[in-house]
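Next up: just one chain, as structure tokens, the form predicted alone.
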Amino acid sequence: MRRKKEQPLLRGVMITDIGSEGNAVARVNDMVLFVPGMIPGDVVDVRVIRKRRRYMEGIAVAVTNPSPDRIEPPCRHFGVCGGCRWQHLPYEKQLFYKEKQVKDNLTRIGHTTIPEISPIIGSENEYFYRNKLEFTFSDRRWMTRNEIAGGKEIESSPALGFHIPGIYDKVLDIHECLLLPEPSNAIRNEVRSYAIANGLKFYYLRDHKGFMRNLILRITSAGEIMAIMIMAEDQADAREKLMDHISAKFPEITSLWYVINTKHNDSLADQLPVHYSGSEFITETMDGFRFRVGPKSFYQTNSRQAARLYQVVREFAGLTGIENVYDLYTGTGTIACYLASRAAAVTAIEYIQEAVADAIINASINKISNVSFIAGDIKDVLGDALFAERGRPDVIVTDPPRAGMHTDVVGAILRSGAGRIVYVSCNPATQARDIDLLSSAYIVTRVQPIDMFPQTFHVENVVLLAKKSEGLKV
């Protein structure tokens, strides 16, 4: 067999820059050299692990001289968890490389003239932030390269945690995330402590074997739990003493449920959860409107932060109360809900039925009468037959998922004639795609990126897009 050539190590390169997914970038010979986990100052050595005609990729081997931006990174778990990949980055750096991520793929991925973008809204809070974790156990715990080096002896263990960054079957043991709330570690360290000492099994994602899966936990802003155990076999004496034992430690849980998922993938769409006790779900407040939060429903994971984000949406919405307006994947309904007041009409659209469910019961809470739910396929449901029943939109909200809108849905946004679109993403490069293919009726206005998710990649972006012919309108 032919001999794979080994890659050369580049040393002394200096990082310049952030790219996408977060990967820092250097030049090297007038090619693009990507290095993940680095950030712009580092001067490192790298041994390059791809080579592609344009870039390279590598990965860096030694720090020879660290950035005068490097700070100390607060989690132990810092650059084997995939997690919080910008720990090490000053937050008002990583303001800064998201405003930038967001220009760079509305000019590059957009081809369009964009206005001058407003400054980022950032988090108040960089830690603890989020509202819900999904923790996956596997029956052994991923090794780190210290461990190794180390050459003691390892025991092997199970773990309760995180998947590794592109290995789907190797999981982190997690003991403390900085991420969620407590008491989501002590929750998440007795299930761990309880299934290792009665002898559960836990899941081996190879062969998809074993009985404990998963762990979700979610935490308003107010403080209620919710903790839903996924399990992969149906054993009812021990879920039965398992649920039991979560119950009696945890009394401030406010809802507890558990799933038997045998499938081989660990999505919950399709899935029936159980309730096992205390309320059916939690309720999170903003801004004077509550909403309801079941097992399956979608929520903002940023609590503080979707209030603000909410505000900018309805700013530029522009709403005068004669409005008709469309919120296109629109969850559990909260964007409709915040925007009603506003509007003379809002019709909401999502594809998952619970989700609807909860969209209706949260209008209702909110005593709100004008807002329309429909569950589908939004590709299938928004089209001509709709604008006849419910008459054409004038403002259209969008929040769509990580892939962006499909081509059915742009083409029928074009066809509705609607004044005012926004756009809210996840994604700056998918947005920016659909932003493209909204060219030919649609200018850009307005763009305000919101950093939902501090010490990540990651960035919110919402954008207010006006018909060409009332562009200088809006």
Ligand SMILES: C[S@@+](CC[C@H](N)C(=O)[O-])C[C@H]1O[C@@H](n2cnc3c(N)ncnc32)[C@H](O)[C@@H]1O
Contents of the next structure:
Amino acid sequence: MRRKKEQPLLRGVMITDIGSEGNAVARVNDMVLFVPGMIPGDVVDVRVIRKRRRYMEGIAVAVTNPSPDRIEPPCRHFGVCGGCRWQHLPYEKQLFYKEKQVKDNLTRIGHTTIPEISPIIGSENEYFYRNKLEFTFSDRRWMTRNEIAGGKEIESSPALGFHIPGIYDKVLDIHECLLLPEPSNAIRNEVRSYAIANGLKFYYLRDHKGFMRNLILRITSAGEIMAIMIMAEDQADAREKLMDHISAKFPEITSLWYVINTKHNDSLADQLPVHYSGSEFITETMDGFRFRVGPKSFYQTNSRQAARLYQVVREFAGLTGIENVYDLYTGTGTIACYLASRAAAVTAIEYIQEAVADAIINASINKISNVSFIAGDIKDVLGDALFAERGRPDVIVTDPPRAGMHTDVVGAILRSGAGRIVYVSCNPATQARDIDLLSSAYIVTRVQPIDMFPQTFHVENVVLLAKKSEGLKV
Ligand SMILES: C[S@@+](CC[C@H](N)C(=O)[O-])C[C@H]1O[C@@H](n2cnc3c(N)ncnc32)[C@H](O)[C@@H]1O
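Starting from the form predicted alone shown above, please give the structure in the form predicted together with the ligand.
Every chain and every other molecule in the complex is listed next, the one we just looked at coming first.
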């Protein structure tokens, strides 16, 4: 049998930067070396696991001299859970590297000369800032290296928690997560205990067998709670007993739902949630607005920062009351509602029907009558026919998912003749790619990064693009 060639061990490597996906970076012999989990200032011994022409990837086998910046991570799952990988980096340094990520993407991928970037807006809450989490059931618990190294016989046991990054069938059993306020931990832990005590089978992602599949929890700033239990099979008796148990144990849940998802993927976009008890929605309030959120609707996951994000969008949109505005990827219509009072009309587009239904109600409960919503895929809806019907946009606000905009959408924006585009993104790399595509007609005039996700490398960014002929007026 051929022996696998041992990869080199590099000793005393100094981490100097943080690169894409939040991975620490060192330079070794003019090559970039990525070392996940480390922070600038760490000196480490690194086992190289992959060597390419321009870069290497490695695993730190020992931190010989920890960075003076390191702080103690408060979460007991740190280092194994893929969720909050920057807990050992002080918050102000996290903000520094997020801002840098935005600059790097805009210049390298966007090929744009950028104006001065406004300093990143940090989050007041560094923990417990989320309003939604999704947990996964798996009948294969992820064993930590320490458990395995401990040498004891370990029984494979079920888990309810988060996926291990890069490993799709194993789940880290989460007992305490510091992102969503209580009673989120209590509910998740109780559902797990109940399922184990009652022999309910946890889903196994490889063969798609099992009953308990996902648990989604949402908690508003005012403490309303939505719980959605997702099962992979319709076992009426087991389901009713489980739902009754959750409802009796947590009377504070204001909106309780379940979904029977028999597909192989977890997406709920095409699923029909069944209302079990309480209200059919939760209501979030923000800057005097009230937003109703249903089980399938997108709502920004950091409510406090969402308000600041929308204030930036409103400022960048520069509305005077006469503009025709298009709000692309509107979700539950939050941005459309924010802008309505300063615009002549707003056309908002979103493809989740249920989110559009919530958006229409949101406009109505906020007494807004100049916004109209269209349910459909933006790449099919946005185009000359729509411009002819609703008028060409003066301002377009676009807030696509991480994948960015479809090229047909970019094409339609270019044809629209809009004077300004406010581009909101949770992925500066795809945002920069799209900005490059828009650069034939638009220039970047303002950039405002916002941190919606402390302890992670993720960053939200708002860019104002002005039509070249009108660029100087901005
Ligand atoms: C990042 S969210 C933004 C939502 C909203 N602007 C907000 O601030 O809450 C993206 C939204 O785009 C919707 N979406 C994704 N792809 C779409 C498409 N091709 N056409 C229409 N809507 C889409 C998603 O359902 C989601 O509601």
